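Just the one chain here, laid out as structure tokens, in the form predicted on its own.
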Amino acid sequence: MKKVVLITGASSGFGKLTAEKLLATNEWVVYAASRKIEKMNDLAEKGALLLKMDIVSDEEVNAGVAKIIEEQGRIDALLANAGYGSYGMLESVPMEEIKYQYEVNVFGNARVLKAVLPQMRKQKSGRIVFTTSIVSHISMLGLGWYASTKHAVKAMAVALRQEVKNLGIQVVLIEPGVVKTGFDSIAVDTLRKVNHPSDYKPLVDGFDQYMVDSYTGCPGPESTAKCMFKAITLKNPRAVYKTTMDSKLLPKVKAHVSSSFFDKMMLSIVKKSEKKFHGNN
């Protein structure tokens, strides 16, 4: 009998590759949900059974779990993969753009967890992997609010895993760094539309740079996706996959540095990208 697995966000990066992944192995249906269905059509040739689902919507998130439910009569996996971020120093991004980070990243994924939990519980199995980052360990100035989501993210997980151990439901934690999924396109054009006053100017432009150059140089998702993919499908999966070289040497890092060392360690960083920036306009 093939297992069942929802993946959110399964129309582009991390979720689409790992979907497909899946399908490949002709042991998994895969309900690949998403808030735009046509982008998944794709995936739809390759076995995936398509759900409309954007998970800052009790009703869509409510409705498509329990058409899994009344279709297969069970749910192995999910896959929490759904996010949205935007970049913009703290003071500056508008309270609706801070409020859709929180709304997607940290209560989007109570709510697909909320309406797959019961039914995990009366299995007595099932399997949760959450998609945080790397800045769930590191914050620095532009990321205050991403991060500040994902740091979120981490705290439920954590939880979650204790609180299921002995239901028979596993939790995983897939922590990338920087990756090339077309993330960065959303998220820096955001930082470039946010009216920050002008004292933030040098720092914008700096982080502006910096993030334009750590992603043309960044891996794409194959390593993240084959975690993701581990996680899912190994009887034994780790609790936290780091799966990029960044996200794996950074938090150790920060862990071996005081505060004040870091801070100045990022602020001279961003210092450097805004005399890179300056050369570039």
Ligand SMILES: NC(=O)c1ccc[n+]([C@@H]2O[C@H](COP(=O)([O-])OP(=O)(O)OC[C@H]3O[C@@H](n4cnc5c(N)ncnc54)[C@H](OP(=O)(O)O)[C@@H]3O)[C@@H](O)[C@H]2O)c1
Second form
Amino acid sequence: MKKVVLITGASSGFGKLTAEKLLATNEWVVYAASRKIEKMNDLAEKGALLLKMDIVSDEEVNAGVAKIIEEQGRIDALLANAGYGSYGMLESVPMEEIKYQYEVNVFGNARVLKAVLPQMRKQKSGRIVFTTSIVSHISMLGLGWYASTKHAVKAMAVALRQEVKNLGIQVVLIEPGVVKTGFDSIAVDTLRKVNHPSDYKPLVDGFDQYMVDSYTGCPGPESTAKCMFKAITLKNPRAVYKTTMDSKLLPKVKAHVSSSFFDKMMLSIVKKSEKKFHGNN
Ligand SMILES: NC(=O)c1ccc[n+]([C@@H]2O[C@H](COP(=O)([O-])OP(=O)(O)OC[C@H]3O[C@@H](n4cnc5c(N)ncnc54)[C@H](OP(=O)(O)O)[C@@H]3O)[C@@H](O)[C@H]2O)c1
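Pass me the form predicted in complex with the named molecule as well; I've looked at the form predicted on its own already.
What follows is the whole complex; the chain from before opens it.
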């Protein structure tokens, strides 16, 4: 019998590639969920079942999960992956945008989690895989609100891992670093839309350039999707997968230096990028 997985954020990036990998095994019924269903037609052609699911909507999340249970009678795995980055200096990002980012990245995950858990408890089995990030361990100027959402998801996932361990449900965290998907264009776009006070201009320009450079020549989604596939399919997956070199190394570096040294390091990186920004513009 095929196993059943729900993947949120399956219209792009990590979610789409992981869906393709699972479909290729012919051992999984893949429910691919996102807001823009037309972006998943290629997955439907490969056998995925599509769900229009905005994770900020109780109605859409509950209806989607109910449909899976009605059609399959079970849910073996959830890849809670939908999310986005909203960049900008902390003071400048409008309150509405901060709340919406939490609504998607934190409360959206909570909504999907609460919808699938009763079924997994009933089955006495299940796998919940969260896409967190390198920024669930570190934060830096320009992306503080986004990093705070990923810190929150990590905290939630670690607690859940302990709460459901004896109920037959396993919880896995996926921690990518900088990876080329659809993520960076949305994140940089939000940064450029924010109305920053002029005091922040040197940091904003430097951070903008740093992000553009970081996402040029960074790895693609393959290594992360490979880890997601393992997290969903292995009998005994690891609790945490750090999926790129930077996500393996940077948190270790941070743990070995003082906070003031770390701040100096970040500010000097951004200062260098600011010089480049003004050379380019
Ligand atoms: N790429 C990176 O550098 C990186 C690093 C660390 C962590 N991450 C995390 O990885 C996850 C996947 O991102 P990605 O890199 O694959 O970026 P992506 O290519 O932009 O994919 C993001 C996915 O999330 C979905 N999504 C966004 N808002 C949603 C909402 N309100 N409801 C339902 N779905 C929503 C999008 O679908 P629709 O727009 O069609 O709804 C899309 O399928 C995110 O949680 C992100 O924070 C990314």
